[in-house]
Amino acid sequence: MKIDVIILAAGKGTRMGSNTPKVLSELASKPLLQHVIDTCSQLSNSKLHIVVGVGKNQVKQSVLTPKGTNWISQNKQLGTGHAVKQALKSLRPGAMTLIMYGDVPLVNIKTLKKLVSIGKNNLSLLTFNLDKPKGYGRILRRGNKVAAIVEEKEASTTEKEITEVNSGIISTSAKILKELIPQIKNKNSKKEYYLTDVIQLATENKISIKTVNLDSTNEVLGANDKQELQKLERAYHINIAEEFMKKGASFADTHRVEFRGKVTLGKNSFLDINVIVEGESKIGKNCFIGAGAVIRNSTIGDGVRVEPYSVIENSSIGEDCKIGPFAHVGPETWLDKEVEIGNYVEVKRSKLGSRTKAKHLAYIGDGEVGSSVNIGAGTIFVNYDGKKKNKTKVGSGAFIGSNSALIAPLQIGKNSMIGAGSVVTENVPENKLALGRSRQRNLKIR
């Protein structure tokens, strides 16, 4: 079954108080419109038709779309019905159509599939219930059948008491849509062509109207201003956290955790408050992620413990590693199993073998470190010579004494030792003790 998805994205978003079109307002570090595109792209055999208005070039350049996406201009903003009309000639013969909104980003793909499936030979409508439905179009029924939708400004006092409201998301065949849209009139207070009028037109044309009523209103939350955008942001992160909890993860507080990208989270892992997970990140099973930690574009193996306020970016962390607190790992770092990176340790562009430890106040840059190496407090891999970054290689079993400076390029052999306070400028063979510090002199003060 072919599915043509019309995404309405032409609104100015004046109430956002921004210079950018509303659909480019960010939710979890991604434009609202991008969320809608990503969800609709999951529908098999689908083609996207995105209707844009003011700032259309900026919108096109700010999102990623599937191959074959059709961009349509609505030069005059004359209402949602008028916007859909601009897309009619682009619809494929025999296709189902789904009408979406670029500022309603949380609709679940399962909901959309259900809506499309019951829209065949009918008109299907996504509805939900609100105790205080002010601002929403009300669903008018005769018996159990939908007869029409009345907008807030056009509703009578009695109609305003109706709690079932319109999401605006509709599915029907291209054939039916092409019959109904041209019949919409602008006889209303705003002189606009309302898409909601297709409901009454469907009734008049004896087209069956079916509804999918949502249990949760979070799916159809939109954003017209910064306050609503903030509510949308929180709902987004809570939704994801709750899905992870269904799969066995747990949280200190689902209201204080954020997922800003494509994230997976393993069973029995725990995230404390104010954790941020960004980009394409994978957290394994039985992990502990401490308060304030940031994980960005990284893979965290099973059993890893990340202590509070640590940052891990563009890195791979092996099983049962311990990170932090206040550690910075990455970019381009690879840690084998059971590595310990402790307080105020920074690791960049380096590989560390299993059971290696750097537990206090160290900098490891452009290093290749073997297994079971101890890197003492205050150690620095001096990797930059003013022109380029140089590599330091440390063999397995080596011991690097505290407050050492390793001047790259440098090789330190297996099971060797570096005395505390040394400045090492020459390669150290295996099983050797290197001392690179000046002789102590005790001078008389007076």
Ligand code: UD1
Second form
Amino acid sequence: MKIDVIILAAGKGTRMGSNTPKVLSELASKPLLQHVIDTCSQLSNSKLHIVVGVGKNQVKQSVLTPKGTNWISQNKQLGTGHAVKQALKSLRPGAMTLIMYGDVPLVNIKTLKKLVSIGKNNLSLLTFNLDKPKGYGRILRRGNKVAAIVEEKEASTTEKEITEVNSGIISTSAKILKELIPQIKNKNSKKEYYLTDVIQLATENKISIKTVNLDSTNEVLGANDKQELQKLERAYHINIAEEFMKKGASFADTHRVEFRGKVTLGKNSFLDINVIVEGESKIGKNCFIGAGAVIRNSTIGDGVRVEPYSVIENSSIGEDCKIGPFAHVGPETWLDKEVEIGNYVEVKRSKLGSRTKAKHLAYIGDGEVGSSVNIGAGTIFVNYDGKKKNKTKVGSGAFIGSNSALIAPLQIGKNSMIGAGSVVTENVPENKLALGRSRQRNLKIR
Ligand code: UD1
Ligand code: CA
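Having seen the form predicted on its own, can you show the form predicted in complex with the named molecule?
After this comes the whole thing, all chains and molecules, with the earlier chain placed first.
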């Protein structure tokens, strides 16, 4: 079955008070509209029709859409019904239609599928209940049947007490939509064409209305202002954390963790408070991620411990590594298993072999380090000569004494040692001790 998805994204969003159109407001670092697009793209055989108006070029440029997306202009924002009207001529004969609001970002794909399946030959409507329904259209029922939706502005005091509200999401056939939408009038306090009037029109036209009512409210919350956006932001991260918990991960506090991207988390892993996981990141099983850690576009192997306030970006961390506290790994760093990167250590564009350790105060830049290397406190890979970045290669089993400066380009052979405080400018062969420092003199002073 072909599905035409109409996404309404033409409004300015005055209540949001931002410089950008409301649908570009970010939720988990991604525009609201992008969330809607990503969810709807998962419907098989679907085509997206996105209605844009205020800041339309900016909106178009700020989101990624599936191939074949149809952009439709609504030049004057005369209401949600008017916005849908602009899309009518693009609907394919025989297709089902699904209407989405660009500011309702957390809808579950399963819910949409259900709504579409019952919308055939009917009109299906997604409703939910809110203790404080302010701002939402109220669902008026006669007996069990939905009779109409009344907008907050038009509602009487008793109607305002109704807690069943309109999510804005509707499904029906292209044929029914084409029949009903042109009948919508703007006789209301805002002089707008309300899409919600389609419900009453359907009942008058003997089209039956089916509803899907959701218990969980997070899924269809809209974002009209900054407070609602904040609520959604929290709901988003909590939803993800709860999904991970079902699979065996745990959290110090689901209110203090953020997932800003496409993230996976293995079972029995634990995330302490204020952890941020961003971009495309994978955290394996049995990991411990300490307070305030930031993990961005990275892969963390099983059994890794990331101590508090460490930042890992665009990197791959092997099994059973220990990172931090206060470590910065990345970008472009690859750690084999059981590597230890300790306090105030920065590793950048480097490869470190298994069991290599740099436990305190070091900078490893453009390094290619073998396994079981010990990098002493204060070691600097001097990779920059003022013009370009140079490589340092360190063979397995080497021992770099504390406070050494390794002036790249440089090669240090397997199992050799660098005396503490050395400035190493020449390659060191295997199994040698290099001392690149002046001999101590004790001079008489009194
Ligand atoms: C709308 C519904 C309300 C529902 C609520 C759910 C109407 C009349 N009301 O109210 O019943 O409970 O959503 O969140 O539909 N838009 C256009 N063109 C326009 C006007 C709006 O494209 O001319 C777009 C907006 O960009 C937005 C969406 O439609 O993405 C919804 O508009 P909004 O003004 O936020 O409607 P609500 O007042 O929230
Ligand atoms: Ca809204």
